[in-house]
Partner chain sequence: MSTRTLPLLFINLGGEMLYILDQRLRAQNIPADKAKKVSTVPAWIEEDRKRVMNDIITTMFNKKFLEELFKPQELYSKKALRTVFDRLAHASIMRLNQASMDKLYDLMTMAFKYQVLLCPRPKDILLVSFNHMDAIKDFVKDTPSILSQVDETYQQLIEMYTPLSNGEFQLIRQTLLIFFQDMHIRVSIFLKDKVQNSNGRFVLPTNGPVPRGTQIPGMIRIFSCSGEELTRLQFNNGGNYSSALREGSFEMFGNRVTKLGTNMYSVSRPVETHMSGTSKSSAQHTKVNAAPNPLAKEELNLLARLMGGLEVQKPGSTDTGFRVNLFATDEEEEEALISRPNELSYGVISIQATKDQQANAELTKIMGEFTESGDPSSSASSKGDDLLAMMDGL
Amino acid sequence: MFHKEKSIQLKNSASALYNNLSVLRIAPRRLTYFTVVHANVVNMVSTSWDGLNYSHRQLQSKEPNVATSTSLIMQAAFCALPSRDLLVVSSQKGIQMYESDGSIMVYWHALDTPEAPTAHAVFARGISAVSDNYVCVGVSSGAVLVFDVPSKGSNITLSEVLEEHKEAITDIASECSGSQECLANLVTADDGGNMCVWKSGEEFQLLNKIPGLDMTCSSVKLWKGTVLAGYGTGQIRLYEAVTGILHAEVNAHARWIYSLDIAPFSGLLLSAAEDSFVRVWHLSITPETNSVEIAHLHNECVTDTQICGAKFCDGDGYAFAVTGYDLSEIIRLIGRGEGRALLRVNWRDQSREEV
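Taking the sequence provided, give its structure as one chain in the form predicted together with its partner chain.
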């Protein structure tokens, strides 16, 4: 169903961090950006769609100091807002926001780091854009920082701090189906597997709390009002966001899940774990009838690699990319003919152009 394309070489290897791959597709310029974190460096690769041009850039966390491990980056993620795209980098020191090509840093927010190290580590982790003008970033204390982002310029401000979680935030996701009808448009997850469902606004509103079963939720997505959560036990669970009703449970992986991604136009779900497997699933969700279906489509084994990032390269899920711990390349897979036919069938509830 998917076959391997030529890998993209990286300047250094990927670190074992949750959700360690971010992809931004820039259609007008026929480019795709990838970012992968290595310790205190963000590796950025820009690739042209014809596969002929690659350019690399490296961003360091603020106050780089390779000798000590005090400036490690936890996550780098693209935030696509209607007016602009940003690259957000969260580290032990704080949060940096760059223009999407990594050329200019437009904002820096320092975390309150204590003088001497404490038993609880301090870091920022979990990044997502929400609705038109917000970027949310999680913190190890459990707080979620909400930044208000103007349509251009660097006048980004901290608008609100959401304090519902008691454990370190692991991942944050916003509703990505494009539907305006969803009540909830943000989900935040933490180390204990607890999740909070929010509605964005000048003041974010907590709509629901989904308790964890003392097992870390390392990666989370929100699609058509359904929370898709990946856990350290290797399970994937689907919950209805506002009610917390469990729709489906999948014994998906034999080890800790590190990354989930969804292709919003087709309902393809990607899961990747320490067990060396990337799996592709198909979701169909009909909110009106409250019906959820999930089917397994494909396995991809990256031999002898603990996978730390997997993302679709486009909204239909025709292609996806994978990173692994100690691997200095981004592995790419492209959908084959019969796979594409499968995707077309599931566009019944979306009006889309043939691509």
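Which structure goes with the form predicted on its own, now that we have seen the form predicted together with its partner chain?
So it's only the chain below, everything else dropped.
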């Protein structure tokens, strides 16, 4: 169903971090941006859609007015808002926001760090754009910082702090479908596997808390009112966001899941784990029961690689990219022509074979 394209070379290898790959598609310029974190550096690659042109940029983790910093970066993620795109970088020291091409830092938020050493590390992790003008970033205390982002300029403000979690935030996801029926549009997850479901607004409203099972929820997504959660057990669980009802539980991987991604237009789900496998699944909603079903479509093995990032390159899921620990390249896979046509025509046929 998918075959490998030419890999994209990186200046540095990828660190073993959850969700260590972000992708932004710039349709008007026919470009795709990729970011991968290595220690205190963000490796950024811009590629043309024809695969002929590449440009590289490296962003350092640094504080304003400080020449160099050894602060480790925990995540770099693109945040696509209706009026602008930002690249958000979270580290042990704070949160940096850049224009999407990495050229200008428009905002810096320092984390509260204790003067005396403590047993708990301080860091920011978990990044997502929410609704029309918010960017949410999680921190190690369990708090979620909500930033109000103007349509242009650097007048970004911290508008709210959400304090429902007691353990470090691992991942944050939103559903920016623009649908009026979408009651829940934000989900936050932590090291204990607990998840909180929110409705964004001038004041964010907590809608539901889904308890964890003392196993880290390392990656989370939100699709059509369903929470898609990946765990250290290698399992994927599908919950109804507002009620917390468990729709499905899949023993998807033999080892720790590091990344999930969803192609919203097609319902394709991507999962990647330490077991060297990337798997593609198809989600569908049963109208009679309004429940979500999951079916396996495709396997891809990156031999002897601890996969730490996997992202679709478009909203339909026709192509995806993969990173692995200590791997100095981004592996790209694209759907074969006949497979793409089959998926486009008949998403709901659960009996179809791999092409």
